[in-house]
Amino acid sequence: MADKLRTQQQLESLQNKYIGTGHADTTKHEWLSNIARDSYSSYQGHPSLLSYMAIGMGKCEERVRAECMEKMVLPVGPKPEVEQG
């Protein structure tokens, strides 16, 4: 029983420390937004990947970096309306 409690406490600690780990109340939209933001952040943080993407898109690296930053605002579109019943 102590192991289960310790595991639960560790999970809660990780969820408080790292937003993207999610929890039981995380919606699909929030989860997808976290994944997309993490991906765009990774693209910007790895110069070789950013260079590869820039070559493939036919744009300069700074333009691709700026586009990634713009996409981080609403990565998967606006939050869907919740029906209240």
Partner chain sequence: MAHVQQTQSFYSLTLEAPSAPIAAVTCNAIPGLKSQDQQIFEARGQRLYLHRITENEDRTEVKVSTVLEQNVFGVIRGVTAFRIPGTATDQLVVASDSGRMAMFNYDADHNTLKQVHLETFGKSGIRRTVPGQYLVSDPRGRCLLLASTEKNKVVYMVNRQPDSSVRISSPHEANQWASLCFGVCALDTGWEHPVFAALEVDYAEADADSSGAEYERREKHLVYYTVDLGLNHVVKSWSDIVDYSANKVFAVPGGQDGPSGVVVCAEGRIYYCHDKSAPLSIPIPRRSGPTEDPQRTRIIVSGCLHLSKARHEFFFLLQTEDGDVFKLTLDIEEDAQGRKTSPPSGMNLKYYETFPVGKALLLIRKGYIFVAAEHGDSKLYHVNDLAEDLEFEPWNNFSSDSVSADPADPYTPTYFTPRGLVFTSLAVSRPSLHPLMKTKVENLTGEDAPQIYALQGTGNRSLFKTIRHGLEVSEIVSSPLGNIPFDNLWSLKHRASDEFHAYLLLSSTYGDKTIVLSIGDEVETMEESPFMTNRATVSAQTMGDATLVQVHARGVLSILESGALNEWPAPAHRTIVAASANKRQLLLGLSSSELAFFYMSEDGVLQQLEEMPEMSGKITAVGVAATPRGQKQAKFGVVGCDDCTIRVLSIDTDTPLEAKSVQALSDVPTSIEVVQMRDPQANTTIDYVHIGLASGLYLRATIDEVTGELGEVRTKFLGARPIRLFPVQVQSEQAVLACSSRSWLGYNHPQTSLYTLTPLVADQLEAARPFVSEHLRGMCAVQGQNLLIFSVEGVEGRLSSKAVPLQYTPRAMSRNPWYPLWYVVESEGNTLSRATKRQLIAAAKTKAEGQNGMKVETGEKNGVKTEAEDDAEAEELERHLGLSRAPGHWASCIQVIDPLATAAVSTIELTENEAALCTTVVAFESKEWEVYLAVGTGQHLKPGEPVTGDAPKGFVHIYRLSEEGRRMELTPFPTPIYALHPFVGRLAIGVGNELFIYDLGIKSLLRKTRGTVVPNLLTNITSQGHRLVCADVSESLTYVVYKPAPINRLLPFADDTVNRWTTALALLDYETCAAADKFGNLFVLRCPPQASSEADAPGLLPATAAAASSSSTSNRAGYLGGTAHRLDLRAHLATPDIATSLTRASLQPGGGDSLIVSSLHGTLSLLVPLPSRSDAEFFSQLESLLRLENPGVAGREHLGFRSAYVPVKGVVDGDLCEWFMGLKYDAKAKVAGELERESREVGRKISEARGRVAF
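Rather than the form predicted alone that you just supplied, could I have the structure of the form predicted together with the partner chain?
We keep it simple here and write out only the one chain, dropping partners and molecules.
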């Protein structure tokens, strides 16, 4: 039992430290949001990828970066309603 508690605590500390560490009840929406946030962060972090997208979109890189940031707020829309009961 103590072992189980310890594992639980370790998992919690991991979840606190690293965003995106899953748990047994991770929903599809959580998982998707997480992946999408990672992706948007990666797009602006890799300079050549940001240029590639900016040229494709016909915008300047700073605007594309700001848009990527903004998409990170709620990348895949609000989470679905959970049915009570």
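Heads up, when I say rigid core I mean the largest set of C-alphas that superpose within 1.5 Å between the two forms. Values in this document were obtained by computation on a predicted structure and should not be read as measured data. Numbering follows the first chain given and starts at 1.
- Once the cores line up, the CA of Leu11 ends up 2 angstroms or more apart between the two forms.
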